[in-house]
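In the block that follows, a single chain appears as structure tokens, in the form predicted on its own.
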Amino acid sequence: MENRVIDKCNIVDLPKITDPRGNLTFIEGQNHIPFDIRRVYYLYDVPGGAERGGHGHKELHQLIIAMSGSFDIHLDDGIEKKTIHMNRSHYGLYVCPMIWREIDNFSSGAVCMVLASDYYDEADYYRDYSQFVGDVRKGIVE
């Protein structure tokens, strides 16, 4: 069976330096993740029952981390789907281009941090799921 785009999305176990005073984790672009970091943003104070994401990217690579609390990330490459529960601040979920993502089930106080490979560019977004799936089926993938 051929590799699907969704198979490129995986958990990255980030370095964790333990210390009685508290743990430390760091992330280096092109070392721990396969891209340079150009943008960082985070979601917080997400109301109970709310969903975030609901889009895909044509070229953008991301690493998504649960800095605090937990949430679920639903990944969809237009053919297969999988859900990842995020709840450890030393794990990041690498999300490659051409993946539709939705984030929900935020716990109280959850903070979702995203490291992105490029600056914000609206032209890189898929905001319509049917257009995303149509392009996947036409073979417009990496």
Second form
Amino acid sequence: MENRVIDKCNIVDLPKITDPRGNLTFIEGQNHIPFDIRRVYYLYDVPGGAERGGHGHKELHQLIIAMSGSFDIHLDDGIEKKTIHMNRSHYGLYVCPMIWREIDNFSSGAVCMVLASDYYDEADYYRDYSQFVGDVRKGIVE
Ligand code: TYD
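Alright, leaving the form predicted on its own aside, put up the form predicted in complex with thymidine-5'-diphosphate.
Below: every chain and molecule of the assembly, starting with the one above.
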């Protein structure tokens, strides 16, 4: 099928200033990513075998970065799925609204940083997969 929501989720190759003293990467809202950054949060000290995510967002845009270590991100727009392995600090995964995501396979010491387009709002979450898929189908029919 063409123009799937999941196709909007792509890897952003962020600027990388290489330097013998250590590399530097920066991210500017509306420049490298299609939203203004209102919130930053990060997952760390993740025990082996743990899974995070397991939800969708109605309107939130996010950029997910493996600041250290690696993990897998499973994306699902209610119809198609794809998995992306994150293991570079200068790659971000842009996740648009209406995507169910799960994150697993965290390496030891992994840090997952998320830049978000809005403040935390539980009302923006889908916590129930069947409700998410139901709303995706309604959107397709209407
Ligand atoms: P959740 O989004 O379910 O975590 P993840 O998707 O990373 O597995 O959030 C876990 C808990 O943290 C939940 O009780 C809500 C709270 N929380 C905040 O208070 N502020 C935030 O910015 C985020 C992301 C979560």
